[in-house]
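A single chain, nothing else alongside it, follows as structure tokens in the form predicted alone.
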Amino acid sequence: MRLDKFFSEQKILSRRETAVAVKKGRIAVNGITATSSDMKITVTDEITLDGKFVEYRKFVYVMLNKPDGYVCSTDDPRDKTVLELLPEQLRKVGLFPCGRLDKDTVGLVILTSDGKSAHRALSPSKHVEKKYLFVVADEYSDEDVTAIEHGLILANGETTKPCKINRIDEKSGYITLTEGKYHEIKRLFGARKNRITFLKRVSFGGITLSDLPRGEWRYLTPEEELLFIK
């Protein structure tokens, strides 16, 4: 791979910008200042820009702790999108949210440029578990838990798959789903004459939301990447 192609594919510098950076001595390969933007490199070479290591990433995987008020979209004419919470450099690499959270739902969102793995993670046949912390307006009963866990027929005739509820107290708990119907959790409790007042996704396919502050992001760890692409 050429050095300028490396920076271009990482969406860090254009090929022309790479050539300028090389002339200014800003780029080094394995500790030696680069002299040509078309020099050949491999993904195992250590590349630095202004003394900072630049890691080659074929695909990018990001964890975001989504705040209220943002939509899980790459572009929206009315609302702020989760991409606006990322630095400009990351917005250039083709990231998109893997699955959607409602505008008023907070918590774990995975953004990636890996379309194949994202499609697989969202496929109903894969039964990928998504876990949410919920709070409802009114106390819910053991009968509500049993009905929701066994699957319900919603108002539009859709049938939900079995899920799991772990009660915290009379108005809160965790619910784990393996599907992602539109507003599913809200509709499940709505079918039991209750209303969700707070919803937060805390895990996706074994990847657990870390102690990121609300609105912050980080790259997935290598171990988390393996969970996502398996």
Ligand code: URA
The other form holds:
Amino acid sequence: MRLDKFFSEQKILSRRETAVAVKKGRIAVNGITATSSDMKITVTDEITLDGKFVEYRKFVYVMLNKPDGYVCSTDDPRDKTVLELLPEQLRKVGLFPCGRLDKDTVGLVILTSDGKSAHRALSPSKHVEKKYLFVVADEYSDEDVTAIEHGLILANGETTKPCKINRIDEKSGYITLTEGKYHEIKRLFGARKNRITFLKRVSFGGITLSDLPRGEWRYLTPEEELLFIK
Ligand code: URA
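May I ask for the structure of the form predicted in complex with the ligand now, the form predicted alone having been displayed?
Once more the chain from above appears, this time first in line as the rest of the complex follows.
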């Protein structure tokens, strides 16, 4: 992030004011006086204004387009974790994935250091919508849609909450859940004697993956952060 963006986002100085402060030598990055307001800084840099430490915003929120083959955990003895797709300095700020996608599921993962908001976003009682693009092995029927949307009893006796399916064609569609049981979508279609062959999360609580390339990450925008922490 640029130094002037950092100050304006923290609502301390506008971009113009940051440029003036830099000219006056009031700002330092890691103890060295900043010489340009567009210099790049990261969350682990120490920024001072008039010698006083400026605290970086409390929490960090990023989105990642998870590729196949990565697990949603911070540490794994066997598999590559989604944390490994983030740069070194971001791995140091205590980020963890908000919820888990299966190793072979791709798409939107939100990582944050804000445990409280993550917990809220995952709580079934908050009804946060998670939307997935799916493809199944065999054609699915309108009866399958009705049964899954209504909520059904899984093989182990658990019941699922109502959800929404938007058909694309005979074997694909979007499914929107407000809960996140283990392997839920695979088990929903399994209960209808079908099998998921591709699964991609495309949105989470109104935050959309859009065109972020696979394996890439970016910070949530201020608007997206508000959707996440609301
Ligand atoms: N449902 C699944 O079956 N797998 C996922 O990764 C997410 C939802």
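Bear in mind the structure is a predicted one, so any value in this text is a computation, not a measurement. Rigid core: the largest C-alpha set superposing within 1.5 Å between the two forms. Numbering follows the first chain given and starts at 1.
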- Cα of T176 displaced 2 Å or more between these two forms, core superposed? no
- Query: Quick one: core overlaid, is D68 moving 2 Å or more at the Cα between these two forms?
  - Reply: no
- Query: Has the Cα of K40 moved 2 Å or more between these two forms, judged after a core fit?
  - Reply: yes
- Message: Once both forms are fitted on the core, what is the Cα shift for L49 between these two forms in Å?
- Response: 12.1
